[in-house]
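In the block that follows, a single chain appears as structure tokens, in the form predicted alone.
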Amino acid sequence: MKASIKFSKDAVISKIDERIYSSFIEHLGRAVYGGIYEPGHPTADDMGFRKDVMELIAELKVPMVRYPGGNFVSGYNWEDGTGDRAKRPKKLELAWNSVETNEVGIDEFQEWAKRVGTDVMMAVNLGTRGPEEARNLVEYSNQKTDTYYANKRRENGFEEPFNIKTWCLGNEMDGDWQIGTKRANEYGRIACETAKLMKMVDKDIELVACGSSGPFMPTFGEWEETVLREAYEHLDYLSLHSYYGNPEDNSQEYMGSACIMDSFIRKVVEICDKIKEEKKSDKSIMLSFDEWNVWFHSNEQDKEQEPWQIAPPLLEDMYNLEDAIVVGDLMITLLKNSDRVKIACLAQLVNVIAPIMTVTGGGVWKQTIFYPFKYTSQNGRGTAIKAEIEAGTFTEGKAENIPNVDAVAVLSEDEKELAVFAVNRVIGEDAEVELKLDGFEGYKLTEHVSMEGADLKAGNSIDEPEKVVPVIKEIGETLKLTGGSWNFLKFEK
């Protein structure tokens, strides 16, 4: 297969907001307890956080982590996770049929974030609670005033504010699985009034409103329009959530997942701009794709879990090579839309549909999806450059007219490096690529890394942690993208 990829220096998409490489930790399964937090573990620090996990998160360069949910947040009282741990209540956690010990709450999590070198993206409960509790949490987290909740923080041992700047107004509020499900007008009103109060407490925060829970929802479209009409003036971002998978075991069809994501993003942008025009506003609503990943492997095993356990092993997808290729391709799509997608959260970070897995009391290992996220996050900082691509298309199952090859480039801020991220979606057919760099004279290819292999179903485990790892390709006169592969190419000046 022949393909042509051209990058022109003036074909700028946008400066990339580094928060596009964010992630997510929910009080779900072993994400917190046994994941980031395990007192008594050989690597645990003075607060009980696993340092071996911290080291792998540092490799991913995650700038922000969404917390504490997710479905969990819609039934959560944030006060339960503050103050004296000995006095914190154990509660039935209805979203995931578990017991929440509240050993970790905002007090501990914000400290963990500092130690990891990341920021907190905090979600507020708009399921069972509302504006009053949200504004109190903003005061507790961000204010220096001599007032009740700011003083509560001080009493709990934190003199300085947490300075959390990005906040989610609830989670997936149109989902019938959600605690406190809302109709669009109900959510639009409570989101508007909550936003007003939160910004009265701290005018510098940014707010993310819930979009519909995914493009499959019967509410999709109408929900977004209604919510934006109600709360547009107080919002900064609208959220998107979507997960991808291969439940029918059609790998070629699965390789079209990124095109579904791209179509979803474009539809939401159209809706946001429609309401902007209606409102005659000067402000564009940006997008926060704050839940995205591959998720389908663990669905059956999760049905077998007994209820009311503490940190049961839930949503522990074991990823394989084809999942890594798809995740890398989804990241290409996020970068291609970086003019509007400013925040994106890989859901999640540890143990729960995650790139990092732990053994309770034991070791830690990298899933296959760790690698495309790592290479993109480490090298995809700067300005996104659009690709002009000439290649064929394929149709397989529900995937119609999918481009065989896709790519995006990122020019570093000092313009000394050009990172190219490219995917060959056609399994078993290599692509011989003519790569043209217009305006990038003097740049030389110095590194080519690929996620590829003969067995698309191969994955890693604690016993075989390096069964699937990136392949370092030899740099030759011609550029070849292996059939069914995700690729990172570094050009240096």
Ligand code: AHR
Contents of the next structure:
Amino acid sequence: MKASIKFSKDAVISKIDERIYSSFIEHLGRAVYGGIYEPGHPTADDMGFRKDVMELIAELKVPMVRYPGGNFVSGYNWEDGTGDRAKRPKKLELAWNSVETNEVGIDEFQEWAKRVGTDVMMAVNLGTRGPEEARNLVEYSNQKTDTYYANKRRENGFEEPFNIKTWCLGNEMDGDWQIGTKRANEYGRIACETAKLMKMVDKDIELVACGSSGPFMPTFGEWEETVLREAYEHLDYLSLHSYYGNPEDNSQEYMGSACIMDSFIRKVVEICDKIKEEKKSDKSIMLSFDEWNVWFHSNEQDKEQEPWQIAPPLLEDMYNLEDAIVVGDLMITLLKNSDRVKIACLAQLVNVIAPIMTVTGGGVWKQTIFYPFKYTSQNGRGTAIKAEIEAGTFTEGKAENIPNVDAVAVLSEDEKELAVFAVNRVIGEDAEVELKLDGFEGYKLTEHVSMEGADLKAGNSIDEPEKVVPVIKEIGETLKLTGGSWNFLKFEK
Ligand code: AHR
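Let me have the form predicted together with alpha-L-arabinofuranose next, following on from the form predicted alone.
Every chain and every other molecule in the complex is listed next, the one we just looked at coming first.
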């Protein structure tokens, strides 16, 4: 196929908020225990954090990590994870039928985040708890006052506040699987009152309200409108969650996943702007796509897990090449919408639907999805530039009229580098690309890396950790995007 891709310097989408490269650690499976934390591991630091895991996270340049859930947060008492570890309660954890030891809590996690060089995005429990516990947690985390919860933090060894800026008002409160599910108006009210109190304790924090758990939810749309009508004045962001997959093994249909994400984002933007208009507000609500990824490989094996284990191996999806192409494509979509998507969290970071896997007591390895995330996060900082593309479309199964090729560019702040991220979604059909750079005189292609290969089902493992790695492409006169590939092209001036 022939394709033309044009980037004009003035086709600016937005300056990219670096929090679009955030991720997520939940008290779920082996994300915390056996993931980021394993005292006694040969690489463990003085607090028991695995340094081999930290090193891989550093490669991903993750600016913020959402914590402690997810579904977990809706039954969580944050106080259980603070203070003397010998006295912390071991509890039944109802979201994932596990046992939570509380060995790691906010005290340890914020210290881990500091060591990794990332910020914490903290979620409060609006399932079994409410405004009171949330405002206490803000005081514990952020206040300098001589008052009960700020003093508790000091007693626990942290003189300086944690200064957590971004907070989630609960998690997926529309889902009937959620502990303490709410109807839209119930959630809107509690989100509003909780937000008010949290901002009274610290006026500088930013708040994310729960949107729908996905576009498939029966209340999608109506939920967003109701929540925004109730709480608009106190909110900064509305959340979106979505997971993609290929359960029916139709790889070509699966290549259309990013278009589903794109239409979800556009619908939520439309709703936010409708309520802005209704409220005659000057403020636009921005989006926090705080859970996104591929998730389906582990569904069956998770049904076999015995309940009430500590850190069972849950949601351990083993990713393959086609998943990596889709993840890269989803990141292109996030960047294309970076005028409204200011936060996005790859769910999750370690062991649980994750780019980084560990062996308890053993090594670490990179899943296929590690690579598109790494290249985009490392090179996609600056200003997003829109692409004009002519390449035709395909229809396969439920994926209708999907553009064969998609792309976005990012101009670095110093304008020395232009990163192009591009996908050819048509498996088996290469695209010969005419790439036009308008207003980018003197920029030369210096690097072309792709995720591609003959076996879309190939993946990595602890035994074959480098079976699927990025392909370094030769730079020639013509530009080709292999059929079924995700690509990073670096232009330098
Ligand atoms: O990321 C895994 C789970 O997916 C989260 O706990 C929940 O919010 C979502 O359903």
